[in-house]
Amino acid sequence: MEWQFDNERPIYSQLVDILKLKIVSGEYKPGERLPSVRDISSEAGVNPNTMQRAMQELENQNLVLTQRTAGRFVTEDKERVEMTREELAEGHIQSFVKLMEQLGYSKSRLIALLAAKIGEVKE
């Protein structure tokens, strides 16, 4: 997963979203030790202070835990991870539906388009 940022929102907020996605997708597994702030900020191409702020926000959301001498770890609370996945999905769905409404699609046409696309996706 690449680190891509836009100018619409603060970088730390985008980092939080990217890291959440890495957690809910399983790239960072429950209980796994995360790379150091210095390493991950270097990988993302951002200031370590900005990454530290993002990590602090993830701690506030109980997705990341700090163990004083061992570093930061992804929570082992699978329910919390699943709840975060649902929150992310809901946000993306709301944005998508709003955009489609702005484009003039009716609900029935939107459902038909989605059904057609889902039918094209190979499992």
Given for the second form:
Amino acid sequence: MEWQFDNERPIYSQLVDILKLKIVSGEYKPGERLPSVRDISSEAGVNPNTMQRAMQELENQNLVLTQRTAGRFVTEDKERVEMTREELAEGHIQSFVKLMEQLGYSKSRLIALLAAKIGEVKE
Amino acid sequence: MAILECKALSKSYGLTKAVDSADIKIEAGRVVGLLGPNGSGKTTLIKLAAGLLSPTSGEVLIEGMAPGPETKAIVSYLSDRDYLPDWMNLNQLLDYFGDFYSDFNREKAIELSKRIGVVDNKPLKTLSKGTREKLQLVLVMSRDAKLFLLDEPIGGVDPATRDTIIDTIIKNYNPDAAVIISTHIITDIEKILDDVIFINEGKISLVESVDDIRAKHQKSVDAYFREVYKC
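If the one shown is the form predicted on its own, what is the structure of the form predicted together with the partner chain?
First the chain shown before, then all remaining chains and molecules of the complex.
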């Protein structure tokens, strides 16, 4: 997952999404120690305060936790990670379905199209 | 106490008001973009804060003090001009900065110079324009200052150099210091800013956080700036 930003949404909320994806995809593993805000900001090319705010949001959502002296860690709660995966998937599906509706697909036609296309995708 | 405070700050050249009753307050830990078209008063405002110009009226305060030797000791200013002496080499240049500024961190300067590829001690005149700009920024960022005033640090450099400059600013982030970056090239720099100040014809027209602008207008600061200043 690259640190790429669109021009419509606040950078902070895009950081939250990218960090979640990194956790869900296993790039940051459960229980793993995260890089410091300074290092991760430099990697992402963003303001450290914005990164700090995104981390704080992940903390509020119990995806990461701070241990006073040792730093910041990804949660070990695999169910919490799984929940985030589903949340992200749901968001993507919703916007996909909306777009397909705009393209004129009925629900049954969309399902048929998906079934056919997924069949073509190699595992 | 705010690191920088301007109260009804004005600077006139004859009938031209280069800065027109600017009120600004910048706290420690903020990285602020001073954005405006060419000739909008960015450089004048920065020079007032650096103590290089004196106000026609109003006040500029650095940690509560009017510009003078005490404020110059805590303000690190990057000029928009190339002022590196051609005949010096890196070592001589570091000595020179060390003599001038008691907060100059030589080890840091050596480390940062290495990162931009300036290691040997050839005369500075052998360096390219882009490298000289990066080196000037390295020197300015190597001070343990409270206020960094960077006048057009990314004007006229290639995108890779721009990335190095932006990374240098992030890596040197200090929660006890404030950074002000003047620029008219916003795209690359808005990700590293907390807040932006829009200035036009000497007047401050907007002070807002980058993410608030994006949330309110669903567009980047760059796109918003183009809209506001469309001719």
